Partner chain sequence: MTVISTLKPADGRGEPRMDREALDTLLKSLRDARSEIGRVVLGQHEIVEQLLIGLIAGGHVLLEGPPGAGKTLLVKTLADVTGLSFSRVQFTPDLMPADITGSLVLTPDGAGHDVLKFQPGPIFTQLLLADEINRATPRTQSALLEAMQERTVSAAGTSMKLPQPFCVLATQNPIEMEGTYSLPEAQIDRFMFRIDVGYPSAETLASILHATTGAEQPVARRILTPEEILSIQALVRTVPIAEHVRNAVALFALATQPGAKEASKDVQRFVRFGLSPRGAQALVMAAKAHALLAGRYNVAIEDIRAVLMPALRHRVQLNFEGSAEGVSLEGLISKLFEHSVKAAS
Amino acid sequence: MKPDSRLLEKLVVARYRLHQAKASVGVGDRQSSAKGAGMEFASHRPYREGDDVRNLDPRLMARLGEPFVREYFVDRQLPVYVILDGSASMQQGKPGKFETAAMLAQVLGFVALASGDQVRIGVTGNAAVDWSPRLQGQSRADMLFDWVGGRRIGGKTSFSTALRQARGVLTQAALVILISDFMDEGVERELKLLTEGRHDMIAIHMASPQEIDPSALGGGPVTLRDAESGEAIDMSLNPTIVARYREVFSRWQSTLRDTMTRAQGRYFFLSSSADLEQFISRDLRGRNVFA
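Where the form is predicted in complex with its partner chain, the structure of this chain alone:
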(Lines of atoms letter the chains of each structure in order from A and count residues from 1; the text may use other names and numbers.)
(Lines give C-alpha, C1' and ligand atoms only; values in the text may rest on other atoms or scores of the structure.)
Protein backbone atom coordinates (compact mmCIF):
# COMPACT_ATOMS: atom_id res chain seq x y z
CA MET A 1 0.00 0.00 0.00
CA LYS A 2 1.32 3.41 -0.97
CA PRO A 3 0.68 6.78 0.66
CA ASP A 4 -2.06 8.97 -0.74
CA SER A 5 -0.77 10.97 -3.71
CA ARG A 6 -2.53 14.14 -2.56
CA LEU A 7 -0.70 13.93 0.77
CA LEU A 8 2.63 13.45 -1.04
CA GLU A 9 1.90 16.47 -3.25
CA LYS A 10 1.60 18.62 -0.10
CA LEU A 11 4.97 17.34 1.11
CA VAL A 12 6.97 17.86 -2.10
CA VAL A 13 8.52 21.05 -0.71
CA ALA A 14 8.82 19.88 2.93
CA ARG A 15 12.29 19.83 4.45
CA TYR A 16 13.45 18.40 7.78
CA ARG A 17 14.61 20.94 10.35
CA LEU A 18 17.60 20.03 12.45
CA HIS A 19 18.92 20.81 15.93
CA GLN A 20 22.27 19.08 16.10
CA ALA A 21 22.73 16.66 13.21
CA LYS A 22 24.57 17.97 10.16
CA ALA A 23 24.48 17.10 6.51
CA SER A 24 27.41 14.75 6.13
CA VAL A 25 26.93 12.38 3.20
CA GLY A 26 26.88 12.52 -0.59
CA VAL A 27 26.42 15.78 -2.45
CA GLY A 28 23.32 17.73 -1.61
CA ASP A 29 22.13 21.22 -0.87
CA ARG A 30 22.51 21.45 2.91
CA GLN A 31 25.54 23.23 4.27
CA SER A 32 27.87 20.82 6.05
CA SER A 33 30.80 21.53 8.34
CA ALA A 34 33.24 19.96 5.86
CA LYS A 35 35.31 22.24 3.65
CA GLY A 36 35.95 21.78 -0.04
CA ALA A 37 34.11 22.60 -3.27
CA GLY A 38 31.07 24.65 -2.31
CA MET A 39 29.27 27.94 -2.64
CA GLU A 40 29.41 29.40 0.89
CA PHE A 41 32.70 30.99 1.86
CA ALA A 42 34.16 29.50 5.06
CA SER A 43 37.66 30.91 5.62
CA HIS A 44 41.11 31.61 4.20
CA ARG A 45 44.21 29.57 4.91
CA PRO A 46 47.76 29.54 3.53
CA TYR A 47 48.24 27.60 0.34
CA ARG A 48 49.66 24.09 0.80
CA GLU A 49 51.17 21.82 -1.80
CA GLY A 50 48.44 19.75 -3.40
CA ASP A 51 45.73 22.40 -2.97
CA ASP A 52 43.48 23.04 -5.93
CA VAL A 53 44.84 26.21 -7.59
CA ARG A 54 41.27 27.12 -8.52
CA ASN A 55 40.83 28.14 -4.90
CA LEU A 56 43.76 30.57 -4.78
CA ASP A 57 42.49 34.00 -3.81
CA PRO A 58 44.03 36.43 -6.34
CA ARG A 59 43.00 39.54 -4.41
CA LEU A 60 44.67 38.37 -1.21
CA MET A 61 47.78 37.33 -3.12
CA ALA A 62 47.96 40.76 -4.78
CA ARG A 63 47.69 42.46 -1.40
CA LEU A 64 49.91 40.23 0.73
CA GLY A 65 52.18 38.64 -1.84
CA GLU A 66 51.50 35.26 -0.25
CA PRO A 67 49.26 32.54 -1.68
CA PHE A 68 46.08 31.90 0.28
CA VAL A 69 43.27 29.60 -0.65
CA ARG A 70 39.59 30.26 -0.12
CA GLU A 71 37.78 27.47 1.67
CA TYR A 72 34.10 26.79 1.21
CA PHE A 73 31.55 24.78 3.10
CA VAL A 74 30.62 21.69 1.15
CA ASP A 75 26.92 21.14 0.48
CA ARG A 76 25.91 17.64 1.43
CA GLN A 77 22.91 15.49 2.18
CA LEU A 78 21.46 14.78 5.57
CA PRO A 79 21.42 11.06 6.37
CA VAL A 80 17.92 10.13 7.49
CA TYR A 81 17.20 6.77 9.11
CA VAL A 82 13.67 5.61 9.72
CA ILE A 83 13.65 2.59 12.02
CA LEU A 84 10.34 0.82 11.86
CA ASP A 85 9.37 -1.77 14.43
CA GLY A 86 8.20 -4.87 12.57
CA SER A 87 8.05 -7.20 15.55
CA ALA A 88 4.99 -9.33 16.34
CA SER A 89 3.58 -6.88 18.90
CA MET A 90 3.14 -4.28 16.13
CA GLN A 91 0.59 -6.56 14.47
CA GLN A 92 -1.69 -6.37 17.49
CA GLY A 93 -4.79 -4.23 17.76
CA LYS A 94 -7.44 -3.07 15.39
CA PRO A 95 -6.41 -1.38 13.19
CA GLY A 96 -2.97 -3.00 13.34
CA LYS A 97 -0.17 -0.71 14.42
CA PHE A 98 2.25 -1.86 11.74
CA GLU A 99 0.00 -0.85 8.86
CA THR A 100 -0.19 2.74 10.10
CA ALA A 101 3.50 2.75 11.09
CA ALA A 102 4.60 1.48 7.67
CA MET A 103 2.54 4.15 5.91
CA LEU A 104 4.08 6.80 8.16
CA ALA A 105 7.59 5.45 7.45
CA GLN A 106 6.91 5.72 3.72
CA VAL A 107 5.74 9.31 4.06
CA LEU A 108 8.67 10.32 6.28
CA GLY A 109 11.10 8.63 3.90
CA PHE A 110 9.48 10.50 1.02
CA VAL A 111 10.03 13.86 2.76
CA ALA A 112 13.76 13.05 2.89
CA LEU A 113 13.85 12.05 -0.79
CA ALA A 114 11.88 15.08 -1.97
CA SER A 115 14.12 17.51 -0.09
CA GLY A 116 17.33 16.04 -1.51
CA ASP A 117 18.43 14.08 1.55
CA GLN A 118 19.54 10.47 1.74
CA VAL A 119 17.26 7.96 3.40
CA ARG A 120 17.49 4.44 4.67
CA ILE A 121 14.65 2.51 6.24
CA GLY A 122 15.34 -0.25 8.73
CA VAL A 123 12.68 -2.79 9.63
CA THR A 124 13.21 -4.65 12.88
CA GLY A 125 11.72 -7.82 14.33
CA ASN A 126 13.77 -10.48 12.64
CA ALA A 127 17.22 -11.63 13.80
CA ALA A 128 18.95 -8.69 12.09
CA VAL A 129 17.62 -5.26 11.14
CA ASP A 130 16.49 -5.36 7.52
CA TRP A 131 17.97 -2.21 5.93
CA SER A 132 16.81 -0.73 2.66
CA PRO A 133 19.42 0.50 0.17
CA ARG A 134 20.48 4.14 0.63
CA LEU A 135 18.01 6.08 -1.48
CA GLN A 136 18.14 9.63 -2.75
CA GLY A 137 16.07 11.73 -5.14
CA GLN A 138 12.32 11.97 -5.48
CA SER A 139 12.42 9.57 -8.41
CA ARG A 140 13.25 6.81 -5.92
CA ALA A 141 9.97 7.27 -4.06
CA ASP A 142 8.29 4.28 -5.70
CA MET A 143 11.30 2.11 -4.91
CA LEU A 144 11.06 3.14 -1.27
CA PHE A 145 7.31 2.49 -1.10
CA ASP A 146 7.73 -0.93 -2.72
CA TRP A 147 10.60 -1.83 -0.42
CA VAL A 148 8.59 -1.07 2.73
CA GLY A 149 5.53 -2.83 1.29
CA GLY A 150 7.54 -5.98 0.61
CA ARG A 151 8.95 -6.54 4.12
CA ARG A 152 8.36 -9.76 6.02
CA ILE A 153 7.31 -8.85 9.56
CA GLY A 154 6.17 -10.49 12.75
CA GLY A 155 9.54 -11.62 14.10
CA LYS A 156 10.30 -11.91 17.81
CA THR A 157 13.49 -9.89 18.14
CA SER A 158 12.92 -7.09 20.62
CA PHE A 159 13.12 -3.44 19.57
CA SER A 160 15.91 -2.75 22.07
CA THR A 161 18.04 -5.54 20.54
CA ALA A 162 17.37 -4.00 17.12
CA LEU A 163 18.39 -0.53 18.35
CA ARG A 164 21.62 -2.00 19.72
CA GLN A 165 22.32 -3.43 16.26
CA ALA A 166 21.35 -0.16 14.59
CA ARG A 167 23.93 1.78 16.62
CA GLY A 168 26.61 0.01 14.56
CA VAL A 169 25.11 1.48 11.39
CA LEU A 170 24.43 4.98 12.71
CA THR A 171 28.06 6.07 12.73
CA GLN A 172 27.44 9.63 11.52
CA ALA A 173 25.21 12.19 13.18
CA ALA A 174 21.89 11.73 11.45
CA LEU A 175 18.19 12.32 11.73
CA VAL A 176 16.88 9.13 13.33
CA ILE A 177 13.16 8.50 13.38
CA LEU A 178 11.91 5.59 15.46
CA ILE A 179 8.42 4.24 14.93
CA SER A 180 7.52 1.60 17.47
CA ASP A 181 5.14 0.60 20.25
CA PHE A 182 8.27 0.56 22.48
CA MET A 183 6.89 -2.51 24.30
CA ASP A 184 10.23 -3.67 25.50
CA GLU A 185 11.76 -3.46 28.96
CA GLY A 186 15.24 -2.37 27.94
CA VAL A 187 14.20 0.22 25.39
CA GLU A 188 14.81 3.37 27.49
CA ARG A 189 18.44 2.39 28.05
CA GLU A 190 18.95 1.85 24.30
CA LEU A 191 17.30 5.18 23.53
CA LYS A 192 19.71 6.89 25.92
CA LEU A 193 22.72 5.20 24.29
CA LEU A 194 21.44 6.10 20.84
CA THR A 195 21.07 9.76 21.74
CA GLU A 196 24.76 9.93 22.66
CA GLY A 197 25.55 9.80 18.94
CA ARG A 198 24.53 13.48 18.51
CA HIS A 199 21.66 12.41 16.32
CA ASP A 200 18.47 14.37 15.93
CA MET A 201 16.02 11.87 17.35
CA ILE A 202 12.31 11.59 16.81
CA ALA A 203 10.36 8.85 18.57
CA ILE A 204 6.85 8.09 17.36
CA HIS A 205 5.12 5.96 19.94
CA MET A 206 2.39 3.80 18.42
CA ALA A 207 -0.49 2.19 20.28
CA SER A 208 -3.73 0.61 19.19
CA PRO A 209 -7.07 2.00 20.46
CA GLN A 210 -7.46 -1.13 22.66
CA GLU A 211 -4.03 -0.53 24.23
CA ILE A 212 -4.89 3.09 24.90
CA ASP A 213 -8.25 2.30 26.46
CA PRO A 214 -8.87 -1.37 27.32
CA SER A 215 -12.33 -0.64 28.71
CA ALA A 216 -13.75 -1.35 25.24
CA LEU A 217 -12.76 -4.99 25.79
CA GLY A 218 -15.49 -5.24 28.42
CA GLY A 219 -15.14 -6.67 31.94
CA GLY A 220 -14.45 -10.02 33.49
CA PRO A 221 -11.65 -12.57 33.11
CA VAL A 222 -9.17 -12.04 30.25
CA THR A 223 -5.86 -13.59 29.27
CA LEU A 224 -3.18 -11.11 28.19
CA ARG A 225 -0.52 -12.73 26.05
CA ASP A 226 2.82 -11.20 24.97
CA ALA A 227 2.91 -11.57 21.18
CA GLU A 228 6.67 -11.98 21.16
CA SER A 229 7.58 -14.02 24.26
CA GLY A 230 4.28 -15.90 24.44
CA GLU A 231 4.07 -15.17 28.18
CA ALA A 232 0.48 -15.01 29.41
CA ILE A 233 -1.25 -13.42 32.40
CA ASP A 234 -4.76 -14.25 33.52
CA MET A 235 -6.58 -11.37 35.08
CA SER A 236 -9.99 -9.93 35.65
CA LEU A 237 -10.77 -6.59 34.00
CA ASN A 238 -12.72 -4.19 36.17
CA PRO A 239 -12.89 -0.38 36.42
CA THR A 240 -10.18 -0.25 39.09
CA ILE A 241 -7.75 -2.32 37.02
CA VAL A 242 -8.50 -0.25 33.89
CA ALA A 243 -7.92 2.99 35.80
CA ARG A 244 -4.65 1.64 37.15
CA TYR A 245 -3.64 0.51 33.64
CA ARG A 246 -4.29 4.01 32.29
CA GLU A 247 -2.15 5.49 35.02
CA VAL A 248 0.76 3.12 34.25
CA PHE A 249 0.37 3.72 30.52
CA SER A 250 0.46 7.47 31.03
CA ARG A 251 3.54 7.19 33.28
CA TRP A 252 5.25 5.08 30.64
CA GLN A 253 4.51 7.72 27.99
CA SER A 254 6.02 10.35 30.30
CA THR A 255 9.15 8.25 30.80
CA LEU A 256 9.64 7.91 27.05
CA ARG A 257 8.94 11.62 26.50
CA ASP A 258 11.42 12.61 29.22
CA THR A 259 14.10 10.31 27.82
CA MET A 260 13.73 11.91 24.41
CA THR A 261 13.50 15.48 25.71
CA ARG A 262 16.68 15.11 27.79
CA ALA A 263 18.51 14.17 24.59
CA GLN A 264 16.97 17.14 22.73
CA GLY A 265 14.85 14.65 20.84
CA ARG A 266 11.14 14.83 20.22
CA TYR A 267 8.41 12.44 21.30
CA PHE A 268 5.09 11.94 19.54
CA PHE A 269 2.25 9.64 20.35
CA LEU A 270 0.12 8.11 17.59
CA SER A 271 -2.89 5.84 17.79
CA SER A 272 -3.12 3.31 14.97
CA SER A 273 -6.64 4.57 14.32
CA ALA A 274 -5.57 8.23 14.03
CA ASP A 275 -5.83 10.29 10.86
CA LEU A 276 -2.31 10.11 9.47
CA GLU A 277 -2.62 13.25 7.38
CA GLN A 278 -3.73 15.23 10.40
CA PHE A 279 -0.87 13.81 12.49
CA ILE A 280 1.63 14.84 9.82
CA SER A 281 0.30 18.34 9.25
CA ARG A 282 -0.74 19.20 12.79
CA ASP A 283 1.73 17.34 15.00
CA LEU A 284 4.91 16.87 12.95
CA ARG A 285 4.71 20.05 10.88
CA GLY A 286 3.22 21.99 13.78
CA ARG A 287 6.18 21.12 15.98
CA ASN A 288 8.70 21.97 13.26
CA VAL A 289 9.89 18.46 12.46
CA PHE A 290 9.78 19.75 8.93
CA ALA A 291 8.80 23.02 7.34
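Starting from the form predicted in complex with its partner chain above, please write out the structure of the form predicted on its own.
The following holds one chain only.
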Protein backbone atom coordinates (compact mmCIF):
# COMPACT_ATOMS: atom_id res chain seq x y z
CA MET A 1 0.00 0.00 0.00
CA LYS A 2 1.24 3.49 -0.84
CA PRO A 3 0.33 6.87 0.63
CA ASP A 4 -2.54 8.83 -0.89
CA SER A 5 -1.28 10.95 -3.79
CA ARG A 6 -3.37 13.93 -2.62
CA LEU A 7 -1.58 13.89 0.72
CA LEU A 8 1.82 13.68 -0.95
CA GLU A 9 0.97 16.67 -3.15
CA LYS A 10 0.33 18.72 -0.02
CA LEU A 11 3.74 17.74 1.36
CA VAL A 12 5.84 18.20 -1.73
CA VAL A 13 7.16 21.57 -0.51
CA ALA A 14 7.41 20.58 3.20
CA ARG A 15 10.81 20.79 4.84
CA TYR A 16 11.94 19.47 8.22
CA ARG A 17 12.80 22.07 10.84
CA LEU A 18 15.81 21.40 13.05
CA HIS A 19 17.11 22.23 16.51
CA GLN A 20 20.47 20.46 16.78
CA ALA A 21 21.16 18.33 13.73
CA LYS A 22 23.04 19.82 10.80
CA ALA A 23 23.15 19.13 7.11
CA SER A 24 26.33 17.08 6.79
CA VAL A 25 26.09 14.64 3.90
CA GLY A 26 26.00 14.73 0.12
CA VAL A 27 25.27 17.85 -1.89
CA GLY A 28 21.97 19.54 -1.08
CA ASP A 29 20.43 22.92 -0.47
CA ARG A 30 20.78 23.26 3.31
CA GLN A 31 23.59 25.44 4.57
CA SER A 32 26.17 23.39 6.47
CA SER A 33 29.03 24.41 8.75
CA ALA A 34 31.55 23.10 6.19
CA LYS A 35 33.35 25.60 3.99
CA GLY A 36 34.22 25.21 0.35
CA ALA A 37 32.62 25.83 -3.03
CA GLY A 38 29.26 27.21 -1.97
CA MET A 39 27.14 30.25 -2.77
CA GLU A 40 26.91 32.06 0.58
CA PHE A 41 29.94 33.93 1.89
CA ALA A 42 31.29 32.57 5.20
CA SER A 43 34.59 34.30 6.05
CA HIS A 44 38.09 35.24 4.93
CA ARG A 45 41.27 33.35 5.76
CA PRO A 46 44.95 33.83 4.81
CA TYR A 47 45.95 32.45 1.43
CA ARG A 48 47.68 29.05 1.48
CA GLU A 49 49.73 27.47 -1.30
CA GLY A 50 47.41 25.50 -3.56
CA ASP A 51 44.33 27.70 -2.96
CA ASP A 52 42.31 28.66 -6.01
CA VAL A 53 43.52 32.16 -6.91
CA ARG A 54 40.02 32.97 -8.19
CA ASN A 55 38.95 33.15 -4.53
CA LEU A 56 41.51 35.85 -3.66
CA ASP A 57 39.90 39.05 -2.40
CA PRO A 58 41.66 41.94 -4.22
CA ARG A 59 40.12 44.64 -2.02
CA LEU A 60 41.35 43.04 1.19
CA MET A 61 44.78 42.49 -0.34
CA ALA A 62 44.95 46.15 -1.37
CA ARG A 63 43.99 47.29 2.10
CA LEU A 64 46.14 44.91 4.19
CA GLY A 65 48.95 44.12 1.75
CA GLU A 66 48.53 40.36 2.27
CA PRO A 67 46.53 37.80 0.26
CA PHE A 68 43.25 36.51 1.74
CA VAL A 69 40.78 34.11 0.15
CA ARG A 70 37.01 34.14 0.40
CA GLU A 71 35.35 31.02 1.91
CA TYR A 72 31.77 29.95 1.32
CA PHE A 73 29.36 27.70 3.19
CA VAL A 74 28.84 24.36 1.45
CA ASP A 75 25.22 23.30 0.90
CA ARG A 76 24.56 19.74 1.98
CA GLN A 77 21.75 17.30 2.79
CA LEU A 78 20.28 16.49 6.16
CA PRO A 79 20.58 12.80 7.08
CA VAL A 80 17.11 11.54 8.09
CA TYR A 81 16.55 8.15 9.73
CA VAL A 82 13.07 6.68 10.26
CA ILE A 83 13.21 3.66 12.60
CA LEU A 84 10.05 1.60 12.41
CA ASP A 85 9.19 -1.02 15.02
CA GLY A 86 8.35 -4.26 13.21
CA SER A 87 8.26 -6.55 16.24
CA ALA A 88 5.36 -8.90 16.96
CA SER A 89 3.59 -6.53 19.35
CA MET A 90 3.06 -4.06 16.46
CA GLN A 91 0.76 -6.62 14.80
CA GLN A 92 -1.68 -6.45 17.70
CA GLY A 93 -4.94 -4.52 17.79
CA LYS A 94 -7.59 -3.59 15.26
CA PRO A 95 -6.55 -1.87 13.11
CA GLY A 96 -3.03 -3.22 13.47
CA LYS A 97 -0.40 -0.73 14.61
CA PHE A 98 2.20 -1.68 12.02
CA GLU A 99 -0.06 -0.92 9.06
CA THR A 100 -0.58 2.66 10.25
CA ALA A 101 3.06 3.03 11.34
CA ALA A 102 4.39 1.83 7.98
CA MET A 103 2.18 4.28 6.10
CA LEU A 104 3.42 7.09 8.34
CA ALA A 105 7.06 6.05 7.76
CA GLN A 106 6.49 6.22 4.01
CA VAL A 107 5.03 9.72 4.27
CA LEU A 108 7.81 11.00 6.54
CA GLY A 109 10.41 9.50 4.23
CA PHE A 110 8.74 11.23 1.29
CA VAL A 111 9.03 14.62 3.04
CA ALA A 112 12.81 14.08 3.29
CA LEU A 113 13.12 13.05 -0.35
CA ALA A 114 10.96 15.90 -1.67
CA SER A 115 12.93 18.51 0.28
CA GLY A 116 16.30 17.32 -1.03
CA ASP A 117 17.47 15.49 2.09
CA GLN A 118 18.85 11.97 2.39
CA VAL A 119 16.70 9.31 4.06
CA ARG A 120 17.16 5.79 5.31
CA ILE A 121 14.41 3.60 6.81
CA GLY A 122 15.20 0.94 9.42
CA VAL A 123 12.71 -1.81 10.28
CA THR A 124 13.29 -3.65 13.54
CA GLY A 125 11.99 -6.89 15.01
CA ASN A 126 14.34 -9.47 13.54
CA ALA A 127 17.86 -10.28 14.76
CA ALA A 128 19.33 -7.19 13.06
CA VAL A 129 17.81 -3.89 11.98
CA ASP A 130 16.79 -4.10 8.32
CA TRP A 131 18.07 -0.88 6.70
CA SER A 132 16.95 0.50 3.37
CA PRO A 133 19.49 1.95 0.93
CA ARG A 134 20.26 5.63 1.42
CA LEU A 135 17.78 7.41 -0.82
CA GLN A 136 17.66 10.95 -2.13
CA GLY A 137 15.50 12.81 -4.60
CA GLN A 138 11.74 12.75 -5.03
CA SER A 139 12.11 10.39 -7.98
CA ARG A 140 13.08 7.66 -5.47
CA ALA A 141 9.75 7.88 -3.63
CA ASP A 142 8.29 4.75 -5.27
CA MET A 143 11.47 2.84 -4.39
CA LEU A 144 11.05 3.89 -0.76
CA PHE A 145 7.34 2.94 -0.72
CA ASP A 146 8.07 -0.46 -2.25
CA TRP A 147 10.91 -1.14 0.15
CA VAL A 148 8.76 -0.44 3.22
CA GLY A 149 5.84 -2.39 1.76
CA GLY A 150 8.04 -5.41 1.21
CA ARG A 151 9.30 -5.81 4.78
CA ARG A 152 8.52 -8.98 6.71
CA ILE A 153 7.67 -8.25 10.33
CA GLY A 154 6.70 -10.10 13.49
CA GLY A 155 10.13 -10.85 14.94
CA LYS A 156 10.82 -11.04 18.64
CA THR A 157 13.82 -8.74 18.98
CA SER A 158 12.92 -5.95 21.39
CA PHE A 159 12.85 -2.34 20.24
CA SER A 160 15.48 -1.42 22.85
CA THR A 161 17.87 -4.03 21.44
CA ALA A 162 17.24 -2.63 17.94
CA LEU A 163 17.93 0.94 19.11
CA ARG A 164 21.21 -0.24 20.66
CA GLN A 165 22.17 -1.67 17.25
CA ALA A 166 21.03 1.49 15.47
CA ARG A 167 23.35 3.68 17.55
CA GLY A 168 26.25 2.13 15.61
CA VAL A 169 24.76 3.47 12.37
CA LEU A 170 23.78 6.92 13.65
CA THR A 171 27.32 8.27 13.73
CA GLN A 172 26.44 11.74 12.42
CA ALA A 173 24.01 14.17 14.00
CA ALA A 174 20.75 13.52 12.18
CA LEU A 175 16.99 13.80 12.34
CA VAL A 176 15.90 10.49 13.92
CA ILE A 177 12.21 9.55 13.89
CA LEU A 178 11.11 6.56 15.98
CA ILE A 179 7.72 4.92 15.38
CA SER A 180 6.90 2.23 17.94
CA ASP A 181 4.50 1.08 20.65
CA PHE A 182 7.52 1.29 23.00
CA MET A 183 6.34 -1.86 24.82
CA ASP A 184 9.76 -2.66 26.13
CA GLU A 185 11.12 -2.19 29.64
CA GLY A 186 14.59 -1.24 28.39
CA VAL A 187 13.53 1.35 25.86
CA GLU A 188 13.72 4.37 28.18
CA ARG A 189 17.45 3.83 28.75
CA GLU A 190 18.11 3.52 25.01
CA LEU A 191 16.13 6.69 24.30
CA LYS A 192 18.30 8.57 26.80
CA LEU A 193 21.48 7.29 25.14
CA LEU A 194 20.19 8.19 21.67
CA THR A 195 19.27 11.71 22.73
CA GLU A 196 22.89 12.28 23.81
CA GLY A 197 24.00 11.98 20.20
CA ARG A 198 23.18 15.57 19.12
CA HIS A 199 20.32 14.20 17.04
CA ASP A 200 16.98 15.88 16.53
CA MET A 201 14.70 13.21 17.98
CA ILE A 202 11.01 12.59 17.32
CA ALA A 203 9.17 9.72 19.04
CA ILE A 204 5.76 8.68 17.71
CA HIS A 205 4.07 6.41 20.24
CA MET A 206 1.60 4.01 18.60
CA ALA A 207 -1.27 2.25 20.39
CA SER A 208 -4.34 0.36 19.23
CA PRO A 209 -7.83 1.47 20.33
CA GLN A 210 -8.02 -1.64 22.54
CA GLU A 211 -4.75 -0.72 24.28
CA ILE A 212 -5.97 2.82 24.84
CA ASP A 213 -9.35 1.75 26.24
CA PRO A 214 -9.57 -1.96 27.18
CA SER A 215 -13.14 -1.52 28.49
CA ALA A 216 -14.29 -2.19 24.90
CA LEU A 217 -13.13 -5.80 25.42
CA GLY A 218 -15.94 -6.34 27.93
CA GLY A 219 -15.54 -7.93 31.37
CA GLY A 220 -14.79 -11.28 32.96
CA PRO A 221 -11.85 -13.69 32.67
CA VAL A 222 -9.24 -12.88 30.02
CA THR A 223 -5.75 -14.11 29.18
CA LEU A 224 -3.17 -11.46 28.33
CA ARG A 225 -0.26 -12.82 26.30
CA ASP A 226 3.00 -11.02 25.48
CA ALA A 227 3.29 -11.25 21.68
CA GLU A 228 7.08 -11.38 21.81
CA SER A 229 7.94 -13.42 24.93
CA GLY A 230 4.82 -15.61 24.90
CA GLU A 231 4.36 -15.01 28.62
CA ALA A 232 0.67 -15.15 29.61
CA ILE A 233 -1.32 -13.82 32.56
CA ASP A 234 -4.86 -14.88 33.46
CA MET A 235 -6.96 -12.18 35.05
CA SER A 236 -10.50 -10.97 35.51
CA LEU A 237 -11.26 -7.73 33.70
CA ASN A 238 -13.41 -5.42 35.81
CA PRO A 239 -13.80 -1.63 36.24
CA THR A 240 -11.14 -1.51 38.99
CA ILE A 241 -8.56 -3.31 36.84
CA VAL A 242 -9.39 -1.11 33.83
CA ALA A 243 -8.99 2.05 35.92
CA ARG A 244 -5.65 0.80 37.25
CA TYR A 245 -4.51 -0.03 33.69
CA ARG A 246 -5.36 3.49 32.52
CA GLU A 247 -3.27 4.97 35.33
CA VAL A 248 -0.24 2.84 34.39
CA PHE A 249 -0.67 3.57 30.67
CA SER A 250 -0.91 7.31 31.31
CA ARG A 251 2.18 7.20 33.53
CA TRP A 252 4.10 5.37 30.80
CA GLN A 253 3.13 8.04 28.27
CA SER A 254 4.35 10.74 30.68
CA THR A 255 7.67 8.94 31.17
CA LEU A 256 8.28 8.76 27.42
CA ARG A 257 7.20 12.38 26.92
CA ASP A 258 9.48 13.61 29.73
CA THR A 259 12.46 11.62 28.42
CA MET A 260 12.09 13.20 25.01
CA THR A 261 11.41 16.71 26.32
CA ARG A 262 14.51 16.72 28.55
CA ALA A 263 16.61 16.05 25.45
CA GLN A 264 14.81 18.72 23.39
CA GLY A 265 13.10 15.95 21.48
CA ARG A 266 9.43 15.77 20.62
CA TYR A 267 6.85 13.16 21.64
CA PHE A 268 3.62 12.38 19.79
CA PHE A 269 0.90 9.86 20.54
CA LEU A 270 -1.04 8.19 17.73
CA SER A 271 -3.87 5.66 17.75
CA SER A 272 -3.72 3.08 14.96
CA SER A 273 -7.30 4.09 14.09
CA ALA A 274 -6.49 7.81 13.82
CA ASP A 275 -6.85 9.88 10.66
CA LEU A 276 -3.25 9.97 9.40
CA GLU A 277 -3.69 13.08 7.26
CA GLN A 278 -5.11 14.97 10.23
CA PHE A 279 -2.24 13.81 12.46
CA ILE A 280 0.32 15.00 9.91
CA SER A 281 -1.29 18.39 9.27
CA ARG A 282 -2.52 19.17 12.80
CA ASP A 283 0.06 17.53 15.08
CA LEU A 284 3.33 17.30 13.15
CA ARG A 285 2.97 20.47 11.10
CA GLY A 286 1.24 22.26 13.97
CA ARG A 287 4.25 21.66 16.22
CA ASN A 288 6.75 22.70 13.55
CA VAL A 289 8.20 19.27 12.79
CA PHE A 290 8.14 20.59 9.25
CA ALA A 291 6.96 23.75 7.56
